[in-house]
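Shown next as structure tokens: one chain only, the form predicted on its own.
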Amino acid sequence: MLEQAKAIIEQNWRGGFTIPTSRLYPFQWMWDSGFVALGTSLYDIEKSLTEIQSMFSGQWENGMLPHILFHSETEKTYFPNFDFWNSQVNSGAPNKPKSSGITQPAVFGFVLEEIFNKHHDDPKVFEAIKALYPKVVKYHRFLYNYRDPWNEGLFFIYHPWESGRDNSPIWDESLNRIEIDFDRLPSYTRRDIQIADASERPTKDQYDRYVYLMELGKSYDYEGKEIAEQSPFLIQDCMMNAILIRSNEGLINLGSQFGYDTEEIEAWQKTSRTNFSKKFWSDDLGTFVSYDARINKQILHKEIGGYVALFANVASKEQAKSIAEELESIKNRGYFLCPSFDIDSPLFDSKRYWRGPVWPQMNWMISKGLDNYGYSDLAKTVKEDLITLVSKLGFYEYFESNKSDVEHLESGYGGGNFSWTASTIVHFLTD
């Protein structure tokens, strides 16, 4: 399995920068490579620096970090494209490479922290480092700056795609309530049906929405102050601000091993930290649940974003253990962990995208939480599970979460010899 999952990366390498897979998505994604460059940097530290450094290459200059980077501009396979984001109404994107018009889970800081305490005896990995750190700085500056109007440490998104779980049910209510006038809807024609099957990807409803939200960010230049005021999607993701505040203690570990001034960092993390628990821990579930700023409500769903705030550092003992003994009841209910979505729930799918199958990268950061809380055998089973799920029906971006329909499967869900899986595979094996 090892070895494989090093020929996959491989094999989706494109001297520069990873592909999540063939096909599906052949550009350069933010979370992702982040995730894979955690994998190579367990074997390959050159080619997990590079990946990084070619992520930043699409930087804008008010801090904003895409989450597609187009290196390529003639490869036709993939919507929306470069064309349709039109990332260049804003004067401060690249024109080369030319990139989405939005952002996705902060994932750079912690992944920083993470690659310098395995090589921090290792002089050229100290100096790449080095120069990274501030732009990811400039990065959480710009999620601060222009994402969190309120001055609360919680940022928001205003599109599904920003927070990597595109068709969550936890988005269906806000989604829902956005009037399309299908009269200036452009028409466009999904790209991902055509390759992967529609019954595990998002609904075409679903992509008016997503279409629509792009138009509106694109018509106020994707400046995130204006959007706020305007954008019916207005959501504080606890998972996007969970990983945030993880990546912020990375960058404040990291400042003091180069010596540099941590104040600003610091004063972001102690409000954030301070609001995250008011905000957004429900007492009825028993869990971390994202909040709806366009009707101030918490959205009252049990989904896998709210157990990364173990990751993050930021539960209660008390709160850790709800999310734990939930956990433990999905397991023993014959569940693979961790299911995207509330088991319990009718709107649970386990083979639709994130409406209830288990997702690699997150059994990452599930996992690396839970032994944060000192649950370090659940932690176990949060890894075995994903290896059992590779080991049996391949390299797979998601998988089946329900364990008696897993036994009829032969293969996983959405794109195959994918990267984050591989990358996953490769810590949980030899870290």
Ligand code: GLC
The other form holds:
Amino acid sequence: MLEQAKAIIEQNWRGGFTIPTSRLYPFQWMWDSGFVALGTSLYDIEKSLTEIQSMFSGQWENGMLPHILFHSETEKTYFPNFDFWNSQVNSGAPNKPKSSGITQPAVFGFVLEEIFNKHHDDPKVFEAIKALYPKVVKYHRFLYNYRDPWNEGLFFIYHPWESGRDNSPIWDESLNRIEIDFDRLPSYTRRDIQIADASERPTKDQYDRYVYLMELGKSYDYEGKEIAEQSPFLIQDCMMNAILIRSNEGLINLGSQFGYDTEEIEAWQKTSRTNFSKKFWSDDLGTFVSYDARINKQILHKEIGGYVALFANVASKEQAKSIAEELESIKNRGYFLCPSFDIDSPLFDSKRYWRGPVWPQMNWMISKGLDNYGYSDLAKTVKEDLITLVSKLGFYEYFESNKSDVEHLESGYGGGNFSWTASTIVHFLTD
Ligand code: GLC
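Okay, that is the form predicted on its own; can I get the form predicted in complex with ligand GLC now?
All chains and molecules follow, beginning with the one already shown.
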């Protein structure tokens, strides 16, 4: 299995970076890239560092790190491609590589820390990480400067694709509120449903709204400040902010190694940590939830993003216990961990994208989180469940979560030979 995983990563390597999977996602995706670098760092450190350096070659002058880098401009099989994003509307966006205009979870702070901890004796790794460090800080500064107009230390997103959990039901209500002026919606042709099964992908209504929000971002040069006033979709996502907090911690720990001043990061971290629970904890649901900043309300659904607070060490002992109990009960009710959405909700769909299936990289963060709070048996289940799914169904993008359904299946869902699936498996089997 380990050899197979490495072979998949090799197959998806494009001389400098790794694509998530051929056909469906033929470019470099931001958080995928971080998870792939974690995996490759365990057996090919050069490749791992190159992956991250390639990602930062697309960083904007304002610090933004785009969710897709279109290293190839001749690959025409993807929508929305670089010409549709037209990130050049922002004068600080590099001309090469071209990029999208939105971001994704801020994984690089913790990724660099993980890699550093394993290789700190290697002077080449030391120097490479020392050089990447200020770029990660610059990215975090972007989030705090452009995406936190309320100075709460909890930044907003204005597009569901930024969250990494693209069509989770948690976005439904906020998206449905958007009134689209169809005369102003550009015409477009989806590619995803030509490649993957439409029943596993977002609906047309959802997709129109994705394009609408893209256009909105573009009309403000993708820079954030006016977007906060104008966007009908304005969310403080609990998972994105948990990951940022975990990455801040990584930067604070690394800073002392390199002799960097970490005062600025510590100030961000203090505000973020103070407000995280206040804003995101729901006593009624016993978990962390995201916040719709447009209507000033919590988004009251149980979902996988809430568990990531454990990975960021930002939950109290009682909060962690409540989440661990929830996972334990999901497990006992016949599901592989961790289903991406509340199995009791009518919106749960164990097949469709972020509406119920298991996602490999999530298991990596959640198992670490459970370990942080002493739930090591559960952490082990989270790892073993993914190994079981991959060995039965293959290295797919995501997986059926219902155990009795898995018995009748021969493959996973979405793209095959998937990089983050392979790299998470490398991690679980070697680390
Ligand atoms: C999908 C996922 C997103 C991921 C991308 C590439 O859009 O929702 O999280 O980064 O695919 O794998």
